[in-house]
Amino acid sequence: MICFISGGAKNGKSTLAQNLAAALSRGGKRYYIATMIPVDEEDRERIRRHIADREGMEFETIECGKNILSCLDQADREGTFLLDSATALLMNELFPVERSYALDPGAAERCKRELVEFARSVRNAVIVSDYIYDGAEEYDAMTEQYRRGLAGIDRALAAVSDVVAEVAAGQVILHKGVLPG
């Protein structure tokens, strides 16, 4: 089963995703695919908080900030995967540090293609993404490219997912399917 979870920052997406992954795994292998590549202390604190939240949940963490399909080389595809998050993965791919954060124009399509292949290659996955589409502000061209790229990824993941849910103010809004467990 593939579950796609979207929502705003600090609304409960990660907690829901962890609970869904636990329900899907039924005692089997659980993998946490960590996509954030920390660049500052705020990122490192978020990572510490997420690790503490998962304590005792028996996740094996695989760090995979780019080339998402490579994480499958270290895991049993029959296990349950929690990928947190498509948002960070796109950021890493779109603005690669090895290119001095210069924009990679093919990153969004490549990331979308790889995430869909990832979802189709595993038995169970919970994939988290941030909802960044509210607001009428005008953004610079690079920010708009990032937002459009993430929107395309989110649409593609929603299309291949069995369950699509949004978390807003701690409330789960189900858009497709039935939540496991």
Contents of the next structure:
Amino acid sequence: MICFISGGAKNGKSTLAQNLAAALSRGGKRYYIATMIPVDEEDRERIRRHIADREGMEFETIECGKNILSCLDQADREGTFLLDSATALLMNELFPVERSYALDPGAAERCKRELVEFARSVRNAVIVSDYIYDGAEEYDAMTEQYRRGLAGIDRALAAVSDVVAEVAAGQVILHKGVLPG
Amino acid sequence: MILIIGGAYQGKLTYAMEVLGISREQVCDCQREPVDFSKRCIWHMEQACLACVEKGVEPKDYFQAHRAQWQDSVLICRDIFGGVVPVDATCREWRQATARLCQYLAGEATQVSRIFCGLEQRLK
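Having displayed the form predicted alone, please output the structure of the form predicted in complex with its partner chain.
Whole complex next, starting from this chain.
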């Protein structure tokens, strides 16, 4: 079963995602795909908080900030994968650190293709994204490219997912399917 | 009239075309042209609101004055209502005036749909 979760920042997406992954795995392998490539202390602090949240949940952590399909080399596809988040993954792909964050124009399409293939390759996955589409602010062209790219990923993943849920203030708005558990 | 709202890039026009049967020729894109109520679908309605605000016209009054012309239309508006209150005064007024228009139109609509990641959420 593939679950896709989105919503605003700090609204409870990761907590829901962890609970869904635990419910889906039913004793099978649990993988946490760590997508963030930390660049500063703020990132490292966020990672520490997320690790503390997962304590005792028996997730095996796989570091995979890019090329999401490569994480399958070191994992059992029959397991349950928690991917948090598509947002960080696209950021790493679109503005690669090894190219001094210069925009890779093909990244969004490639990332979308790979994520859909990932979702089709594993038994269970919970994929988290961020809803960044409802402000009135004018963004620069690069940020718009990022927003458009992430929205394309979200829509493609929502289409192939069994469950699509939005989280607001810790509450779940179900857009597709039925929550496992 | 059917009102479709949702954030940027969520698939609002795609929904109008694939589910409601709107063709590209029936679409007035307010990002490129003035609002044309003879077209069955008004897309980027928030841009028509911006044009009103810049002229000092309340978008809700403008739409109300043309009420007879959009009774069978599909109106598409981007949700620009979240986030921090804009610093720019025109942007602030645009955001509020668009929201007032959406509330009015939602009251008039036979169907209100929010599009989230390409999926329709029926609000009315």
